[in-house]
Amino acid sequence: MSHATSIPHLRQQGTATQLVVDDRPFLVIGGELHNSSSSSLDYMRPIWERLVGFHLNTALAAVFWELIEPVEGSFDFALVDGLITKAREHGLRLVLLWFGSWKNGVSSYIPEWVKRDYKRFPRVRREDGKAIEVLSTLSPASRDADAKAFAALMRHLREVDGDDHTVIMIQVENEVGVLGDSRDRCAAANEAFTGAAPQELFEHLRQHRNELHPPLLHRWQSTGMRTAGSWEEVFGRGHETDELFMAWSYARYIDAIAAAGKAEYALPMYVNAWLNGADQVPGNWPSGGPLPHVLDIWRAGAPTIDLLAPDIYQTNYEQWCRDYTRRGNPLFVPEMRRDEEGARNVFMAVGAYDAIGVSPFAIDSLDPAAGGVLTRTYGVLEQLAPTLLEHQGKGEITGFVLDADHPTVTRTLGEYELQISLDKVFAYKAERGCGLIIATGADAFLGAGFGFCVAFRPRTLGPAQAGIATVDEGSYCNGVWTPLRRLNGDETWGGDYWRFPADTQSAAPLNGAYLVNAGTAISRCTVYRYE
């Protein structure tokens, strides 16, 4: 890895946010361990070849403060040291994932000496009155004291790290929020509650008055938009107000967190978040945690955080990347579905949203021999990254999911109407399709991905119709592409189709024959136009 470069940082490209790796763009293809996989070397031995047998670049580890941190005041980063040392060996990057007071809505991964001095160390009351294990964000000791372990983890971070660059980004805690009530209701959570809410706060609402997730402006509108008040004088009643609550308690106290961090080494910093499901209340999800419909107040309260970042295991994939790319938010999936699924949505996030990257959760429960269409996936991706980050932010990328459901979506890339569709050929249909396709040029596109066809039509003045010219599979080595086969006839369905097979050895049989070969997944096409 590479010396005396500008530490990893995020840059703009048009409408893209990059991260930026030894002075050029990254692409994180990235897998998240098991929780304690990596709280030990000798247990992480044999999973660093298997991660590299997933064509991943990136791995995503927890580094915890219970055990950086056993008795107060004493660090040990040997644990640490060896992470990044095993992953340098393996020509790997590492994410960190610093559990400190939170994980998963709980304080489990705290020192054992702050979980014994609960008085110093205050927890969460429900409304019934009982404490849960969950640290309060009104308690400056917590804050304080994770605040100085993890300016410590930072501060090591670039005195071993400083010039190589291994660790690339930084999750700061894990899934916050309180679950089991709407709000904390101990003594200090109340006091605040009930006092005067936050002038920043409002500060930040009126410059970003037209750029707000609609339920918060209407909630804000409800009570004439005032500016000084009660929590609930000011948003009204209920368990959504108790959510804005906790939501800027944890912005404040994760921002103070990871501003004492990126003063000994800035690093950029995520925050991730437990998503909502449909008929829930705030307890029943981590309540205060960076969800969309109070991104706004995470926003506001928490300015060092450099993104939020969905764990997306639900359905609805799109539509939970089209939320977190509101407002300017850089998109990146640290958890999602590690399945054929998840496979298939890592070409939505890359292709349609810009995503820095994506990460399936628990790879090291995988073998890559056996992987499938994520090894396939992440094999592609791993061969297209840099064409994909050069052409990111310019409106030159689409990316697609389809399935019966959704069997065809039509995109417009430069000059060009785009009709993708499940694949199809004679007797057969792909069931599942997924892919991303890029504009290389006036006429050129290079497209990646399994099970979808493609018809071109021209959007501007001149020839009606657009045949396919050329179509030529191949693959890329170091960014050199290396031509395989010229596809045509029943390849192109007689050059109607750009055509991606299924992610199957070969297609459906007809007549006793196999139609097609699944190929590299990776090809080139040109496209001229006739009348």
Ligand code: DGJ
Contents of the next structure:
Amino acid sequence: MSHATSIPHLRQQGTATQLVVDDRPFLVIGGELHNSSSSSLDYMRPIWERLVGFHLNTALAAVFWELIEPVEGSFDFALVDGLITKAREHGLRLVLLWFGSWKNGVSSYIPEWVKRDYKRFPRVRREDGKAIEVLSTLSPASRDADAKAFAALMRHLREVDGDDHTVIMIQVENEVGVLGDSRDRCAAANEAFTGAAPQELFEHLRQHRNELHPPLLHRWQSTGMRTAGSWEEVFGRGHETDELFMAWSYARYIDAIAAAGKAEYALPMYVNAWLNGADQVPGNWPSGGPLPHVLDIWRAGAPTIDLLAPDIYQTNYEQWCRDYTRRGNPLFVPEMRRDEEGARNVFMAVGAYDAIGVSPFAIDSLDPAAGGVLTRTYGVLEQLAPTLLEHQGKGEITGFVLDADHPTVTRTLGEYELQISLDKVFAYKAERGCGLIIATGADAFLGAGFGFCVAFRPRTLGPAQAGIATVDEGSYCNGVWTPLRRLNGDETWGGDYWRFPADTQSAAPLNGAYLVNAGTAISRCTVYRYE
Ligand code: DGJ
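Having seen the form predicted alone, I'd like the form predicted together with the named molecule now, please.
To see the whole picture, the full complex is given below, headed by that same chain.
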């Protein structure tokens, strides 16, 4: 007899928010497809196996308003059904990306009947008065048309997938915001901007005053924290205020769409962000998108959205993780680099920030064999996921990335302080490292990664020194630990370090040093204390 499981949802475990799928916590080991791949089931045919080769458990695939509702009121879900069937055949889950009103700030995915009817579905106007190919957030007609299509999609998903839960989460729109100007200047937008700023926003800002992003708080304080007046009267003049206004406006529009969808089938939903760079102004990045400095506005304006998600291609990965875990926002990274740097950051997001999941972009044009480090990283993550999820949110996991600028980090886990450094063996020193460590017991640790070594120091009363009792490399086969070598001698530097050698497949001597056990490894270490 089949047992009905709950709809995918989020739940709290300690400090972590987890995605629960079929009643069990689930780590999204994901990859996002190129934008147009999922528009053709034939094109997708050879890709599914490739995804499995990466050890992916979830594909992020776009679904398109223009193909779902090519004629107003008439819906076609053949493509969606085909994606679900193929994902099931390959043991994969799906996160569907709703390319509706906006994708990367523009409205190229709206159906032709919406494109052509610019009077019914008005466009953004920039300062020069020119309309651009972007739907205005200030149009209830556009919002309602999008919401109707999205609700139809969610209703269909409930009908075809309400028991199986192949689709586990939904991204609503994609990297929204106005490009080329700091705000929309169409007549309706100007009226809303110069009219009274919304009371619901003030209510939220008042309630969360102590948690607000400092620059937002300062802006509000600079006008005496007014709770009545136009946007400029409350937040001052400037493109920063234009961006706040746009953030509210996008948040309200998208919240209405998400609410219409959740009324049909309440899967977890998120909105993703195109991140800003230094020396830029709103409009260089999509103004109004869910960036850290307007996250409070989004939380106020889009309570139906479960989380705000960064697309992290930039180098300061950890800073973005920090910014996107403010105010209890759970971390999910729907887009990031797929190269070695991306692979290393997987350990950071999952190990240090309790991420629900990660998903390098353009996964389908990469060969898993050539994908090298990412494939190996996902291979170990797949094995570690159950243990990781069991320990999430309890202060029992750490994750890190090491390089020449950050050769060492110190972390505390249970009774020990862990000094984690770039690995070295004889003359050879790893240039890059990354990993995660889980405290599985008082003196027992499980680790994975490459290019680092760990020394332990007791931090509680008792014998003052720590030694390594045992190190075993191995793997999890169907959840059962299968040891391979007992590591000692060179492989632990005579018991000084728990080592994870550099990820190089070369077994050849390098500068006289033999790189043994090269590759992304999993091992278990037990520690004892003495004096
Ligand atoms: C970010 C977008 O969200 C993706 O859909 C894709 O266009 C990538 N940029 C391309 O780098």
